[in-house]
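First, one chain by itself: the form predicted on its own, in structure tokens.
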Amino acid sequence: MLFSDRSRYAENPIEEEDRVAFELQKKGEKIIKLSRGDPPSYFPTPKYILDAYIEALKEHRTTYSKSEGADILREAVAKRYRRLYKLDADPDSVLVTAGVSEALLFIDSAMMNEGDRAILFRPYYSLYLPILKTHGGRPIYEEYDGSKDWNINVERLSKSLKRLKADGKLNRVKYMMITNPNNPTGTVLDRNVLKEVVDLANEYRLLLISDEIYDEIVYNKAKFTSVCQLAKGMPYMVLNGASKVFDSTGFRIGFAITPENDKTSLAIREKLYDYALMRLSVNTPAQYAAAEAINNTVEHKRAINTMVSAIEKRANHATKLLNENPLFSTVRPNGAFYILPKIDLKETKFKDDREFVDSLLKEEDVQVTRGSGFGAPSHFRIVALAPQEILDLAINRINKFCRRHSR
């Protein structure tokens, strides 16, 4: 056999029907693309930070840096965690990656044997899964409750731990994810809850890794409390980087933080930096002008707080739209830009969300991605990164689909 047994999990659900779009584009069909969450497609990144990255290679910065990452990059992103929530990272604690999927990609390398497990919230980001069974990992899937604002279930969670430690299988259990704000939900968890998940990671002594890539997208006067200021004294991980906030996804810069000095975190450090070391390095103009985003500080505030205020209204008014429809639920997210509709299939005549997503873009030429693929059947994801009126024509088209296809 050519290919591995776990070559069959690769897939990433958020492109799966970038083919059948791309056919009809040939077509001459003008798709509306609402499923990729990209925001320089409709906020171009700053200026200054492309000036940032033209003076790099102005200056040469075109070697390889650092396989950790260049100096200037770790010591902005440790300054931007004492700034913002008062952590006193070493810069040192700061592994730079190819954007958050590749440190993914070496966690999961790094810890998973065949037959480990990984605790998951579903809905989750749809790269964690295939991720991790590729690596020979298996999920222990807990749930952001959909009934209450996708919040997650401490109490489910915990009763769910207290098995698992009985059934004597809690030692194979590598690490638990969760993501706030979260994708595909919108949701930004609250203190008290993300209080006690740490509290519970702390008391079965689990890896806790928090992916904050949206920490400043959040509006609706939401609060967002990043991991690193409750989970003092113990194990975790901070996954983030520039593609969201700052706005430059195909920069491909992400970056790990293990911020505490225990056996296990500095363990964690050192081989993960040793994965590093295979892939030599990460865009090193790139590095630069990340460095000059996070440090210009009065640019980046202008920049985010234009982007979050369009999204805010986006999202809001999108999400308005979509609870007209008898069809739909969905709650209103308070961070990143998705949006999670739960579909009544009984009153359609599609099977299930694939169906459903699949005949919309070939029907209407609008894309959007199916639930299923972030561990939420019946549910579809919505970017909301699009001007309203692009937003308006989509959900229009959505409604008049539905109509066409109800029972």
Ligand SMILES: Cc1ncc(COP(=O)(O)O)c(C=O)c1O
Second form
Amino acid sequence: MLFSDRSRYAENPIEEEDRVAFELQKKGEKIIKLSRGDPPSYFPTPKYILDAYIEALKEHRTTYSKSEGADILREAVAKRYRRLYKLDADPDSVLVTAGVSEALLFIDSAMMNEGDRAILFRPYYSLYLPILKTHGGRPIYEEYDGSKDWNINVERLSKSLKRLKADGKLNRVKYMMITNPNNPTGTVLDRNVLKEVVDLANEYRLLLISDEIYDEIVYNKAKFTSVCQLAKGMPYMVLNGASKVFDSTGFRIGFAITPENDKTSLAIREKLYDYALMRLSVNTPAQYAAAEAINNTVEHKRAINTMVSAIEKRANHATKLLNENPLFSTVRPNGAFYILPKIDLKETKFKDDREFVDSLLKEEDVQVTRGSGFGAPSHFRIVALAPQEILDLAINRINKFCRRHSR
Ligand SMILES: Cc1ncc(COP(=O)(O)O)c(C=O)c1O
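Now show the form predicted together with the ligand, given that the preceding structure was the form predicted on its own.
Next comes the full complex, this chain leading.
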């Protein structure tokens, strides 16, 4: 057998409709693609960041960088955490990776033995699962509370952790992952809720990993709290990067930050550093550009404010239109740029969300992503980055499609 057993878990639900879309495009159809969370497709990467990239090339910064990341970028990230969250961050606690994606690969590869566990909250960012499983790990699911605003029901989590402990199942749990602001729900976790989650992680000695890649994409007056503002004296990790907040997905720059100095945190830093050594370096000029993206706070403020206020309008408008559809119920997002309507499938002829999104693409040339790819069956995800007129057109088609197929 050529391939490993684990390789069968390699997949990306977000991209799976791309082949169908590509075939339709070849036939001359124009597809409205609302499936990819790729900000520079609609908000060009700011010029000051591009200039920094070009400058890095002109200065011949084309060698490998240090494996753990160029000093200039690690210092910029540490300073940013001090500025935004008053975290006394040491640049040595910052590992630069090729996107958060690579940090996830390193973490799962470093931590998972066959059958080890990670606690994931549903709906989860879709790539957590295949990355976990291709490294031999298995999920234990907790739930964000969809009956309200997709926050965490702390009482339920507390009971569940107690049960896992009583059943002896916590021993094999390597980490508990949260995503804040969330993809695919757009939820910004409530500070009090987050505090209780941190306390529970501490009580049950769970390594808490908080993926905060959307930390500055927060709107509707919501307030974001980083886990690093609440978790003191316990091991935890924060994942972040340049892709979303610094509008440069294609640069492939991520950060894995392990801020504390306890034995576990230091061991994690060392181990992830060993992983970084194996791939030599992250894209060097992109690291210089990302350092300038972070350090030039005046330009960044301008760029992020423009992007976030556009996203706020687009997401709110799209949510309003979706809520006019009697087949959907939709929680308004307050962060990131995703909307996750729930489909009342029994009022349609579709057996599941996969069939729904597949037919929508084929009949209306609108590409969205099935909720089951995020652990949220009977939902679908829309990326609300496109201009309002495109979102209008797409949602009008979705509503027409629903009317045609509702019972
Ligand atoms: C929650 C979350 N984490 C990680 C990633 C991966 O980002 P990166 O471009 O840094 O690999 C994404 C991308 O959409 C995401 O939504």
